[in-house]
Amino acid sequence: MSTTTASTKQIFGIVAEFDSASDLYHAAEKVRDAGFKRWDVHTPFPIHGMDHAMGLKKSWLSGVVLCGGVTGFTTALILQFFTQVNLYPTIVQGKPTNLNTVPAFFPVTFELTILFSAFATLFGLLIFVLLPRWNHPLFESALFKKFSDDGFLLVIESKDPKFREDKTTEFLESIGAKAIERVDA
């Protein structure tokens, strides 16, 4: 039987309790400003302006789902179109068979347009975001089990190029974080 010790262990990275959402936010604007790139914040709920201080950019999810929407919309316009004018010609009550019937096909444009953009955003964020992911190292950590009820937590990976862990822990608790963790990988 093997036992292995917490210092041989790879390193997630370390996870940092705050006292409230301002403390929070105050440490999200000092770990931006340190120049971190692989942290986040986790909250019970939505803190306002969280965005910003963190330095986010604007998400790619948007273009996608654009492009998505781009494409249903052309689909079902060159698919109703081609097999309703060329292919097959279908004559109703009188009306023509040119590009006057494209009024027609709004319902099914419309939405083919909304599917494919459900789809994009749903096929989007999920690679975004990596996942599906069945399990993370900091489900292990006994202070993040606080952050849905009432723990303020920020994580700083130790993929980032500025981690370093007793100096990382060192600026966590300078910047106020009343508990700190270590989160193995």
Second form
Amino acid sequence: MSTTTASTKQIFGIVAEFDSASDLYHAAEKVRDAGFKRWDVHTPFPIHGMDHAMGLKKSWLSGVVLCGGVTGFTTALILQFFTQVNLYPTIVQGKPTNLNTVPAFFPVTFELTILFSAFATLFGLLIFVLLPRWNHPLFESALFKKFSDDGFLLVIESKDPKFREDKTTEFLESIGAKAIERVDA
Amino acid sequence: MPTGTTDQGVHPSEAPGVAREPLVLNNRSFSWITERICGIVENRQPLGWWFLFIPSAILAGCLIFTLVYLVSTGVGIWGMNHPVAWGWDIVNFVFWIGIGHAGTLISAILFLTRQKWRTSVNRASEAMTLFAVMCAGIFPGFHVGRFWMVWFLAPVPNSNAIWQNFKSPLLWDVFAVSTYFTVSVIFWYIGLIPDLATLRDRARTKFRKLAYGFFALGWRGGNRQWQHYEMAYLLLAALSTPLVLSVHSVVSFDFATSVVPGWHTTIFPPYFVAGAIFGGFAMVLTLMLPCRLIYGLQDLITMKHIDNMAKIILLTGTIVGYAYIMELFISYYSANKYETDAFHLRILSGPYTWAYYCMFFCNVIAPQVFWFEKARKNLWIVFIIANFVNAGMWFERFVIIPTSVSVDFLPGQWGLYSPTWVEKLMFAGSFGLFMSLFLIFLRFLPVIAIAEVKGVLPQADPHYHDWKKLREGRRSK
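Having displayed the form predicted alone, please output the structure of the form predicted together with the partner chain.
Full complex below, order starting with the chain above.
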């Protein structure tokens, strides 16, 4: 058990390391049941079922992507109809552009739907996960670095209404944390 | 107690009769995977890397030279003329685009179908996809003659008040290929973020920390991030699946919507897509077999992976073979004189008949050895067959593109086509560019998706240790 010396700085939160994905999974269930709100688990890969263990709801990124797709679809149809019918009608092989031309517009409509959806996915994701954020108090923690290798970490932030430094530390120890570190804000 | 306990108290993946070959051999730990994959970009490159990189870079230089020569002189230095206006450049374009299909297939379709073995090969094949599409883009881009006018392809208001013809398959192609490239980059980059964070956290020099840190965007691997990340990955996979099928279909429309005998075929879209997957997997094997050996990745890219890819090559190769024969049958069955003659010249007495048989042997006959397990387990045979397929797929495009237009409706306008040294050097140079980019990728980015491979280890299952404890408890009783 390693505990850092008391610091005079403001506290950001407590990082606790667990032995395995299973231990972290069960710890998360206990933290959820204890009623903490501002906490997270940090793992090298997404753990199956962790959303449930943490009590998280479904990600609604799909809604953002749907909006992106609809925008792409409409953009493509407007772009094609407006330029082909109003701005610059090209009559190729004696065929005018009208509603019967729609099948010829399918490929571009499809591609733009996908393109806009993909951009919506990327930017939606970045907004949902609040990135890029190159600086974060957690990056100052030595223990936290292990998350990207083989560390299974649980972080409780001091902003959580239930957070008390000594009690939360004790609680984390009681649910099986093998190392604990205090992180300054 | 975990739900669904078996009487023996063993993890389902280890249950007798159900157990599958593990995806990562020798019970490797999480940190072993980090160490092995990050080690490739952190340590000095083996001699084999330089041995491949130097000739590739020289060839890539040749490509730049031929492009400068082309732009400064004009497309007349290519061997194309009436009636063959689409020669090696379009052949190479379709060839490279086809290769670019395996990456997204592995990352998207195999993701949706829960094929976990994809995790070891998806990163490299996605990178391969991007580089192949880059190589592909060069050819039509310069084929337009005045490269600086390429922006006319984009629907932007211009002073001539001219707009593109959206009813043209060539414009569909522009949209399809550029969308495909963009979406592939996004997919690849989102997949890279957690691994870039790993490299950032391991970086020993300040520069590396800054560079990897910048692109890792400050990833912290919190489940509140993974939750949306996984959804994003799933959505991109769902978007890329129809996209990858559409791209080569649209490429085939370039030909299928014309009236040229040999091009005007409804089977083209599925036939092109199957061929693209076929050629793409062959290129993945061509790259990954040496890569696995040079960097010692045998525990991650196992014989099981190679076996699976060989089977996909066998399947798609056979689909392609069916398409070849169906094309011949339809040309006979159509009773259309021009159609029948085009295929007669293609397979019996035409000037390019030899190319048809090269194609048929490489694509249809050669992969049939993969019916035998022994052949799939022999890496030399797999490597040789994969290269047969690479060559065969190039011949396929050659057979379709220049040979059809060289002998179309009126014998009076028939004409043969042969490439000049510029076209040959450009093609070789595109290989140089492709290889150089791939080797640079190996040098600076994790070749295997670290986070994803960790996720398929048995100990990544949150119930794995529960099973283990249960079993130990039973033993001690």
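Computed from a predicted structure; not experimentally measured. Numbering follows the first chain given and starts at 1. Heads up, when I say rigid core I mean the largest set of C-alphas that superpose within 1.5 Å between the two forms.
With the core held fixed, Leu112 shows a CA shift below 2 Å between the two forms.
In a rigid-core overlay of the protein, Gly63 has its C-alpha displaced by under 2 Å between the two forms. Core-aligned CA deviation for Pro103 between the two forms: less than 2 Å.
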